[in-house]
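This document opens with one chain alone, in structure tokens, the form predicted on its own.
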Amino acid sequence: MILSSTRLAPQFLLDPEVTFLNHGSFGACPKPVFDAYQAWQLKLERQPVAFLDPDRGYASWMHDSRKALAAVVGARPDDIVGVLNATVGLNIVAQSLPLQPGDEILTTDHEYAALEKTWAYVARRTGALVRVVEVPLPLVSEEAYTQALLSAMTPRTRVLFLSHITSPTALLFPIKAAVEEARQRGIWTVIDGAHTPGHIPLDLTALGADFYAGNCHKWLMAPKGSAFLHVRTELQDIINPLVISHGWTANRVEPGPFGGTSFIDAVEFQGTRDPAAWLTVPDAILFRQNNDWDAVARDCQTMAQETAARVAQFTGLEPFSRAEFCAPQMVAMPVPCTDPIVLKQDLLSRYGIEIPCFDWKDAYTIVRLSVQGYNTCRQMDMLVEALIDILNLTKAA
């Protein structure tokens, strides 16, 4: 159980009147990290011209954040670029790929809705087709997952788009074998890692995905507006920024105008913006190190799984996967079908619990629990009791 929550909870800025069990949506930034964030913002406002001049510190500060993050996610700093969020990073990729009419984008039925819309937009613009694979549930083996994808690949498949950790179902997909097979077939692999940095160990070089985007504001606990896009070196020349500005050059193989690669400068130097969230990523990494966050995360995982097991006991509903395929600190708990909007509102208004609830294929309502270092065993008890009460279920002995 989480013994450190008493020490850690005061280090966060969360409303003490709310039981916050939704870290997975937008994260929560610790006070020391937020203080560093505001210090960067103050530095910017004190002398904006000096701050935003690439030759007076800005370019090197951006590089420092890339270098710190690269060490955590197993990548070369020059293969990472800072973006506002994972959706932006994935849009950059999706709208850069030279797809043709009839090309196929292969994905699953567990993807984030914003990215489903992104690929639908790309398909409408290019004439490509989106093909959705139904992942067999419960997810109990890597082989079953990989085979479902491989059997859907055709000679027309040009893109394999997968979540590493899914948003609606909180599943940790075993993507490595599918990524390797796609590479062998000449299929671009695009991975949504919105929930992975700071949540699971990452080695992007070993994974070998062509394109990978992740958020730093969720489980890494950096401020909102900090995320990254990782692109394999040999593919960076096909990436076009969503906004063309000072960092873009016509010759994509030469160094960029601000001392980075053309890929980095084109994406990062796009006119006036506040980069403070991205520059604070090293502080978030340091906070985790100073608080032995690996141990905290293990406690959180135990609490999440134990709570999910208690809910399953009184609902009688099977979990979506074996424990090894569940996101460590986040679990989607199926409950009997009910109006998810009403359930979410009741949990908040009657019990002060902030937690997402939504439909899953008209078969279940999902209550998605996130457990972070500021959460307590008592909060888990409150959630279980609230669900039993609202859903009018009988508590198992």
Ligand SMILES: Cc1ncc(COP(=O)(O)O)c(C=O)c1O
The other form holds:
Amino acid sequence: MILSSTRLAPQFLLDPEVTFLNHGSFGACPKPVFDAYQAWQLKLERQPVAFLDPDRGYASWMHDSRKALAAVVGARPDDIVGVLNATVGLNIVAQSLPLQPGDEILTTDHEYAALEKTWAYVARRTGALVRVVEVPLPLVSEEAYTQALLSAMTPRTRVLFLSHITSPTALLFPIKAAVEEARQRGIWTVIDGAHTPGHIPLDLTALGADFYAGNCHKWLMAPKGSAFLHVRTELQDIINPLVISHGWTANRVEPGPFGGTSFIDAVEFQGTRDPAAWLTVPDAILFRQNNDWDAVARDCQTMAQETAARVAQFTGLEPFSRAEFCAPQMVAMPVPCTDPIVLKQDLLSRYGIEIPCFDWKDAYTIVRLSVQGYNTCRQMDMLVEALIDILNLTKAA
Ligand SMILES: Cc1ncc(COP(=O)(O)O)c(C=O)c1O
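Got the form predicted on its own; could you also share the form predicted together with the named molecule?
Whole complex next, starting from this chain.
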């Protein structure tokens, strides 16, 4: 039984004229969460000096967000810092690691384009090399995935950089064994979890990755500008913020100048900023609890998988993975090669459907469907009908 949309759609601020099937790019914030966000902003504007004074509440409010989020992602609150977005968190790590010429950064062919640039930049500055492993598709086993990575590791490999959920292909990478193996070999593990908080269960302590960044504005549905970086305690000393400000201390004496650890204060205090999005993270967590979001998410997963299966019936194209390696609420549906920009525009202008389309290695066009609690079965029908129409599909034999 689908319980989500009728009750939940009115709780979002999305334009009702648009069939919004792209939660994955920037998320969507429910009204009660957005109200809480604006309440923080008003409080800030009423008395900025009092608000931003660490001794008059600010330090403990920042901590409250870390604590609430830490409970959701399975971490110690002091191992988490709030950052603007996952890109910032991952840049902090990439630009802190002391890499040497000839060191290798191992990654996959499914990474987010902006982070590919980050590592290309780091490689250029340090003389390290980026090596890209082709993940065998369809992804059918953790062993195949792990093996592809292990066989590309060399004595020069210093960094393993992996998405936990991939952007173009919406795969849930089975990263645990690869992370463990890399750590045993003394390789830094850096995980891009932009899509994971609020989307899959997380236990960052058990995962054991050295560095993990995640967005709260996507599937956790907090306001934009709320993300975190998790760093294992032992490694926090090597992290340098991208911006040096009042929170930074040369000798890293504890506690830091704003009542957090020296790591937290160095990264979180970046000059004057509006922390309202970060402070709203507990409200987003509460909204999910109040609306039984685990059940909502299960319905969404069913809708996503059923829609992908219907599209596959028409295209005759195999999915990119077995169901267990597909992101629960996001699915990349391969369709026959067509111009992705034109397809995306057609879906929007002719059918009012907002959904991302990409090229995948000149072999397929990917239509990436996100399903969130505000979506309906009728919207899934509309998407299938629109694709059949635009792509001239008839049922595959
Ligand atoms: C896998 C992945 N990594 C990183 C990002 C970057 O997220 P942000 O722009 O919020 O930093 C995205 C954005 O969609 C993503 O899909």
